[in-house]
Every structure is written in structure tokens, then in C-alpha cells.
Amino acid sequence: MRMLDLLVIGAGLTGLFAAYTAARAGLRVRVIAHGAGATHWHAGTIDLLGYVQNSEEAVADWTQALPELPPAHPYSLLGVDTIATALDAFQRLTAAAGLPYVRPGVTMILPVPNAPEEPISQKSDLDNEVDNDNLGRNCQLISPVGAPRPVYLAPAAQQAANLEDDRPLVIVGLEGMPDFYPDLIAENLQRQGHRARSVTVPLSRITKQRDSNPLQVSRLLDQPLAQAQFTEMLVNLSVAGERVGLPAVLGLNAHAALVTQLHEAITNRSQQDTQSSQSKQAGISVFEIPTLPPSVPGLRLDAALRAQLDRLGVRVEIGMEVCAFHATGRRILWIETETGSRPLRHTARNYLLATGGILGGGIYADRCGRVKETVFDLPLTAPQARSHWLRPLFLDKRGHPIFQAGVSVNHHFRPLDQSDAPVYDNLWAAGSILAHTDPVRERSREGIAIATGYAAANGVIKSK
């Protein structure tokens, strides 16, 4: 059996996109992970850079904000061109998967239900020209409490919530689905000067279940009968010219069909009420607002990535916790994962570490103050004393030092030792495991995942 060219450790957005990049270039790739990645709980958008240190204002254009980041920050190592190329490759992937992600100022295209899959090209992404219109511009979408949140890329069903659009909004709650508060969202939008109102519809019209979470509702809305009943309810409550905002539950597997159906029904009703075709040109009429986990948009993205990997012959194996590794000199020979009987050995020419940071399990911190990288025991940049991990204020604007702990890498994304030399010649690292960044505070988690995963995978490709 031919040896793997690359073994990716971690099945979050970083690991899956890195695996896709490498496999698309012809490498034999496999992904293993202890559990699912952060896609299952983040908003399903691509936050590239929302905030920088010492500034309370949201970043309007990330290309202009990069010089304010530290020299060792992953974005500083990458540069604007590489980041833009990586994000462009991601957009092409999601468009091919029927889940298009769009930038602000770019015409939104509704996902095409049951669109035929295009062959995956093995042409280098560097051969494609990036569209530079509004390249670094963030948009302001609606958070679960009605606050603006800076986002760079979003699925069409979320991008329609762009607060630069001056059309009025109606926020629809679902009675029987907790943890979504339409009155609060509408009130906060009104305080910001937006025309917004709220309404609640009973889920009892489409299900007998009295209490449902977002995932359960989204699966229900994959069914044609429930889709028809839900569409009728929304059409009856909307007013001409309004955008209809809903919790992010618009189908799990039938998302494209439901979004298209709702948009067409609301647009046609609006057109009849106004006797005008203007509403049809105004943009998508229905949008999603993220909810508490489980994240339905995140699950859709995870499914889209895995489907593309499956087409490339890449296996993604969950439930594999690394328990040991062996290296000779500066080369890793194999790693082992736990099983019910004896450890399972995995061998590859190259390894990519994408296990996440301290919140994702890639870094372990105990009550005695010990901080450790969990797979290869790589050197970490972390406070040496437990008393220095956290600042006195929980919401300190500077963030907490422990969340900037991570693995230092060079421009090729190879982990470095204390003398700034690569620890191993066949190891790369990407994503939230990297040092000198605080992705949660910066609102940069997904951007770092895609851009560094892409860069690390290309490093493996070039080294082959």
C-alpha cells in the first residue's frame, strides 16, 4: 500500500481545508481527529479580522489593518496576497459544493438546488486572478442579540442580513425553539437606527414536538411538507419590501432549495402588494441569524468540505486520539492513536498539526500551571506562571495571555524550537494552535484557519 504523502491531525476548518488543498494538488492525504472541529459551534461565517489591539472600532478593511498586527502574527507571516488567494480558493470550493460564500459588495447568488457537481480542477490557485473589488472590506451582520458583527465572507443566507442594506427587517422567532430572542434583536437594531420589528410564530403548525433545538428544526425543514407549511407562515406575516430574519435553521441538507423557495415566495408576495418589480431587484429577501450551538451553518460547511474531500478520495476518521509518536533526528516516522485494544500506528511522509488551541484541545493546561502541546510536545509561547494566565477583568480589552499561547512557526509554517530552527523537517502547523494571535478576541478564527491551512498545505506540496 502506497504511503501517505500527508497526514492531517485535526478535522476542523483548518485541517479539512488544508487536506483539500493538498489532495487537489495530487497528494495522497488522510485526516484523523479526536473529535469534530469548531465548525460545529461557530457561526458558519468567515471572520477574517474584526478587531485589533488598542482599538474599540471594528475593522472596516482587513488589508489596511494588517500593519497593526505583531510581526509574528500568522497574517503578518502570510501577507495580503496569500490570504486573498486562500480565501478565493475557499470561495471556489464552497461554490462548487452548492454553498456559496460571498463578500460584501459582491452580487449575492442563491445556492442552486441539486446543481451538478463540477470536476475538481488540479490547477494551482496561484494561477487564478483574485477579484480585487472591495477585497478587504468587512460587512456588518446581525449577531444573536442584534449587535453588529464584522464578517468578511458569509453564506448567501447570512450575507443578506448586511446592515448596510437599508430595507426594513422583521425578525421572526419560533415558539417552541428556545435561546432565540426576536424582541431583543429587533429592539437593539432599532436603537442603532434600523427599521426593525419582531414577530413569533408557533412551531406547533409544523411539528408536534414542544421543545426543539436548531438542529432538530433544521432537519424538520428538510421535509417538503414542513417546508411548504413554513413558507406559507412566513409569506403571511411579511410586509412588502421587508427582509425576513430567522434563526439559522433553514434546512440542513435541503438548505439551498428552502432558501430559494422562501425568497421567491416572499418576493412574489411583495411584488403583488406593490404592483412593482423593484423588490425583485433589491436582493435576497430572507436571511439567517446565528444561534447558540449546535451550529446549523457550521454543520452545513463541515458537510460541504467533507463531500469535496470524499470526491478527492480523502478519508476523514474521527475518534482517533494521538497517544504517542516516534521521531529519528528531525523526522517524524509515525504516530499512534488510542484504540480499544492496542495503539494504532499511522505512517506518512509529512504531518500537519491542526488540533486547535487551548479551547480546541490542541494545548493542555493543568491546575499546576503546566502548559503542553498535546501531540508532539512542541515548544509553546505561554505564560510560565499560572497567575499570569488571566487578567483580573474577564472582559479585558487586551484579552487573556493564556489564549495567545501556541506554537511559533516560520514563514513556511514549520514549528520552531527555542533557537528558531524547525523542530522537525516533515511537520507543519496551522490554525488556532499557532502563537502570537488571539483568534476569539480578534474575530479572526476562520480566516486564520483557512489562510494558514492553505499556506501549510502548499508548503507540503512544494517540499514533495
The other form holds:
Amino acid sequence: MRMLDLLVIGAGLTGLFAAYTAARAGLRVRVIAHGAGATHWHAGTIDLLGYVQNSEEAVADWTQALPELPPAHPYSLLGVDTIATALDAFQRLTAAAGLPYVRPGVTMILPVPNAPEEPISQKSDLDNEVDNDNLGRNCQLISPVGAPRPVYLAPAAQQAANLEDDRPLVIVGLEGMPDFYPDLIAENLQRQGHRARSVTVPLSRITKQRDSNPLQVSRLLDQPLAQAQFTEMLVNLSVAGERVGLPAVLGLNAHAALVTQLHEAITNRSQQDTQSSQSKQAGISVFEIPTLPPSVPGLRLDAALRAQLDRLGVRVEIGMEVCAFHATGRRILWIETETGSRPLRHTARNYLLATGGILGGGIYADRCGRVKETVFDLPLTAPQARSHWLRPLFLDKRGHPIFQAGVSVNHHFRPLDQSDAPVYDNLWAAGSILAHTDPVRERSREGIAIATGYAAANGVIKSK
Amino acid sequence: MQNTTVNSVGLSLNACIKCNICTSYCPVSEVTDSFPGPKYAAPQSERFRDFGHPYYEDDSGPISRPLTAGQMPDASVDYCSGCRVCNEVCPTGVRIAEINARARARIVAARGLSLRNRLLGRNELLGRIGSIAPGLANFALHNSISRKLAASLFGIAEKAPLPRWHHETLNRWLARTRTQRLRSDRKVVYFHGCATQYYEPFVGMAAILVLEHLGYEVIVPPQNCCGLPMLSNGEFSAAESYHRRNVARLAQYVNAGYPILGTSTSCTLTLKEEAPELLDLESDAGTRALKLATWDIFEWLRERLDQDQLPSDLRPLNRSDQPFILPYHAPCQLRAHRIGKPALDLLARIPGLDLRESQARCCGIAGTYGYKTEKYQIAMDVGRELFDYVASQADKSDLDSRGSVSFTACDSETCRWQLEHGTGLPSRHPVELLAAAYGLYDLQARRPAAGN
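Any chance you could show the form predicted in complex with the partner chain after that form predicted on its own?
Now the full complex is given, and it begins with the chain already shown.
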């Protein structure tokens, strides 16, 4: 059998995007992962850099904030151009998958239902002109408690939550879907000076179930009958010129069609009320606010990435936990995953570690304070004693040291040993497993996933 | 190597971080309110049950700390189909399906077993009785009056795809063709399972012909039902006696170092993992030796392929220039082995085969689940994702001559029956396709090719 050029370990945003980048360049790639990726927990937005250390002020333009990061930070290793190119490639991927992501300051985009499949471009990403107007501008979207959250790329269905927009807001809760608090969100928005109100509508017209999670509601809203009834409810409660904020449940498979349908129905109603067509330019009149898991925007993103990988012939095998590896000198020869019986051997020319941090399972921290990298037992940059994991204040603006634990890499994204030499010649690492970054505090998780996944994949491509 | 998970069933629930990924993927709770979802039914409820097995661990090791006795699992756990999709997607290694299987066993131990579930667990017995006079048995079972009776008396779904007894069991075919069988120093053992023995002996024939083509003598020792139907229905003690008999009967071959190969993915999974784990036999030496000797046939064939030991005389299955589109579904029982999808690697060697990989989660039938009247519709609704996938694979622009799909492929027998039931297309085991590509087997008639 022809050997794999690249085996990616981990199926989160980092692993899938790295696999896509490498496969698009013609490499033979496979992805294995212990379980489904952490994409399923994410808000579905691409947060690139929301805060830098020692500052409470949200970052307005990440290209300006980059020099403030420490030199070992993954973004410092990459530089503005590579980050921008990677995010542009991500935007093209998601647009091709019918789930477009939007930069602030760019014309509003509605997702296109049943977009025709474009052939996947083989041309280099560098040939693509990255639009430099407002390149690094963040926007402020609405968090599940009504606080502003700095985001770089928003899925089309979340772009109208932009708090720089001064249209009044109505936040709609669904009776029968717990863990979403429209009154709290509206009140917090009012405190920030926004015109916001809240409404709760019953779900009883579209389901008999009394207690539904976001995923169940989104699947209900894939059905045409439920869509029609839901649209009618929203049109009736909205006031002209208002934008309607909902929990992120607007369809799973029929998402694009439903968002378009809601936007058009609400806008048409507004126009009838005001007898003018001004609101047409005002932007999309409906938006989603992320929820607790199961996160529907995260599921949509995972599905979009998986669909593109499928088109490139990349197999993604879930349920595989690495239990051993074999290396001679500075080369990894194979890794083994556990099975119902004997270990299964996976052989590839190159390996990309995208297993995530402590939550994702890439790093294991035990109760005695030991911190380990779970696949290759790589040297970690981490606090040495458990008493140094956390600072006394939960919301300390410097963040907590344990969240910066991770693998140190060079600018090719090769993991380094204590003497700063690559541990293996055919190993790369990307995403939340990297050290010298605190994605929780920085709000940089997805940006790091995409930019470092892209860079590591390109490292593999160039090493051929 | 650091284990991020504790694989023992009881302890694994502590790894649950309540991320809801299992809830997102559970195909059953998506289509019915009867099952509240894996997270609620397994790790969350398990904490409140008293199984007496360890579920807490401190530095001195596992500690058994039972809560007050008598918390009976909620009856809704019976609606878990046991497909193990939750285990597959769980990022922290919680053995969700096994926790549910144990909960079912506890209900059965306390409240007894319905006659229907007792019957469905006795696959081997039913197979053996029917095979005394297969024609008569098929006539007696496969008519609308009997099926209506079976539905109203026992609760066996009227429309569910029950198999037909074959006119010749695999053992009788082996006895009849004894002189034609290959003798060799290189030997493998074939574990056929009940379905191959009584209903689909041709799958076993295809497997034996392929293995002989590779130069291996195939030993088919006496064997029992693996016990899975009983494990699924919560009848653990009966399952244990079947399992122990298999361990004893296969011991001499296991000790001789012969691999035990199976074409039924659920039987091999039971020998490898389900029986040892659910029945607490992981430390039993014979059980452990059998676990390590057992292979899915394609898992073993893939090793031969990797070592360049696979004969290359594979011929196209299609006549002339007609493309052969083959939608392949890796059943959940195979994915639970965690060996990837080895059949894809081998079928990809067949020239001209247009192989399409299904990403559907489950066909719905889940062993005996879809045969129960109250669960038949759930099983069909779960399978819709797969049926729709198969339907979408035909080239609509040219259905008559070139773009049609004439077969599907799937490694598990009940899944194939469900696939045929749901799509109307004949379904084949991948080993039948491989045997046909070696010219050893008639794919249409499902029998060895002339001269074999």
C-alpha cells in the first residue's frame, strides 16, 4: 500500500484544517482521533485575539496588537501575513461548503442554500489577494450573558449581533429550551447603552417535547412546517427596524435556507410597516447567540470541514486512542492505537499532533501535579508544581499558568526539546497543545487552531 | 504512555465532562423521545446506581463505595440500541454503551426477561431447529399469518427483516466438499457465527475460498453462539456459559497460535471485548488469550496486504465498460473494534470498482433491537440516514445503463438485512465481493463459482 504522507492526530478545528491544507496540496492524508473534536463545544465563531496580557481593553485590531505578544507566542512565530493568508484560506473553505464566515467591515453575506459545489482550487493561497482594508479589525458580538465578546470571523448567522451596529435588538428566548436567558442578555445590553428588549415564545407550536436542547430544536427547524410556523412567530413579534437575536438553533442541515427565509420575512414586514426600503441596506435582521453544548454552530463547522475533507478523499477515523509509538533516532516510524484486541499500527512519513490542550486530551494533568503530553511524551513548558497551576484570583488578568502549559515549537512548528532542537524530524504540532499562549484569556483559540494548523501543514508540504 | 482514560466500565464514568458530544451523535435519541440520550442514561444515572463495582479511585486504587441499595435503572435504558456510536465519539473514553448494557442486565436480574427477548437471545437454538427442515421452517415463519401472530404473541415486528434458513448449513457444505478443501501448514481458524452457519453459509464459503486462495488451510471447529444477543438483552448468566464454552472449544487453536478470524463483526467484537468486559472476565486467562487471537477477517487481510502477501489476480466485477458503484457502510459493530475500515483498503484493490464510503452513523437494526415491535419504527427512522445515502449514490442522469447501484456492501449480517429492507437493493459482505473479484464466487447467485 502507498504510504501516507501525513497522519494528523486530532479531529478538532486544528487537525481538520491542517489535513485540508495538506490534502489540497496533493498530499495523501488521514486523520485519526480519540473522539469527536472540540469544535463541538465552540461558539462557531473564529476568535483570533481578543485580549493581550495585562490589559482589560479588548483588542480592536489584532494586526496592531501582535507586537505586544511575547516572542514565543505562536502568532509571533507566524507574523501577520501568514495568519491573514491562513484565515483567508479558511474563509474560502467555509464559503465553498455553504457556511460562509464574514470579516467585520465587509459587506453582509447571506449563506446560499444548496450552493453549487465549486472545484477545490489547487492554486497557492499566496496567489490570492488578501483585502487589506480593515484586515485586522475585530467586531464585538453578543455573548450568552449579553456581554461583548471580541470576534474576528463570524459565521453569517452571527454577523448581525455586531454591537457596533446601532439597530435596536430584540432577544428571543424559547420556552421549553432551558439554559438561554433572554431577559439577562437584554438587561446587560441595556446597561451598555444598547436599545434591547426580550421576549420569550413557546415552542409548543412546533414540538410536543417539553424540554429540548439546542440541537433538538435545530433539527426541528430543519423541517419546512416548523420553519413556517417559527418564521410567522418571529415576524409577529418583531418591530420595524429591529434585529432579532435567537439562541443558535436556526437549523442544522437547512441552516442557510432558514436564515435567508427569516431575514427576508422580517425585512419585508419592516418595509410594510415603514413604507420605505431603507431597512434593506441595514443588514441582516436575524442573528444567533451561542449556547451551551451541544453547540449547533460548532456542529455545522465540523460538518463543513468534514464534507470538504471527504471531497478530497481524506478519511477521518474517530474512536482511536494512541497507546504507543516507535521511533529510531529523530524519526517516528509508527504509532499504535488501542483496539478491542491488539494495538493497531499507523505508519506515515509525517505526523501532525493536533490533540488539543488539557480539555481536548492532548495534555494530561494528574492530581499530583504532573503534566504530560499524551501521545509522544514530549517535553512540556508547564508549571512544575501543582501549587503553581492557578493564581489565587479566578479572574486574574494575567490568566492562570496551567492554561499556558504546552509544547514549545520552532517557527516551522516542530516540537522542541530542552535544548531547543527539534525532538523528531517528522513531527509537527499545532493548535491548543502549543505553549506560550493562553487561549482562554486571550480569546485566541480558533485563530491559533487555523493559523498554526495551516503553518504546520505547510511545513510538512515543504519538507517533501 | 499516559492513559487519559480508565477503560474499566465502572470507573470510566468519572471521565465524563458532560460535553454532550454523545448526545449530539446518538442516532436513537434523535428520532425518539423514549430514550433520553447517552449522557443522561449512562454516566449521569450510573452515579446513582448501586452495582457494587468500583467507581471511585484514590491513590490506593479503586474503591468500591456503593450508595444505598436498590436504585433500579430507569426503564428507558432499554431503548438504547447498543450501537456504540457514543463510545466512538466520546473524547474522554467513557464506556457509555457498556454502562447501559449493565443497567439492562440489572433490570433483567430483578424483573426477569420477556419471552420475546429470551427467544431473540437464542439465535443459535433457533438456527439449529430451523435447519432440521429449512424449507418447512421458512414456510412456517415467512407468511403473513405467522408474522402477525409473532407480532401479537411475542412482539416481534411484523415487517422486520427476519432471515431465511438456508437449505444447507455451512457445516454440511464443509462436510460435502471435504475432499476439495485445501490442506496446508499455514492454518487459520474460522469463527462463522450463527447467522453464517444457518442463514448465510455462502458468506462463510466466500471467506473460506478467499483464505484458501491465499494459501491457508481453514479450520472450522465446533463453536457456539458468541453470546451477544443475550448480552444485548441483559441475559448475562446465559451469555457467560456460551462464552466459556467458546473459550474452551477454541483454546487448543489459540494455544497453537492460530488466528481466529470472523466475518461477523459483532461476534468477533464479543470475543474480543464485549464478553470479557461486560462479564468481568478480563482477568480470565482463556478469555484473554482468545481476545488477543481474534480478528475481523478484513483486519487480518489488511495485514496480509501490508506485507505484500495478497494475490494480485483481482479482476473487475463489472462487465464491459459499465461502472460498478458500490456504497459501503462500515457497521457500528465494526467501528467499535477501533480498527478503522479495513474492508475499504482491500476493496480499493479491485479494478474498476467505484467504492463509496457511507458516513451514516447506524443502520438502526442494532442486532435484535429493530426486531422488537415497539422499536421497529425507531430502527427504520435511524436507518433513514443510510438509506438516503445509498439512494443518493446512483447517477441519476443515466440510471438505465451506467449509473445504477446494484449492490451495497456491509460487514454485519443484520445490518445487511436491514439495508436490503430499507433500500430494496441486495447487500453483500465485502468478502463476497473479494471472492468474486478472485473469480471464486458468484456474487449474484451467492454460491461458489463453478469449479470451487
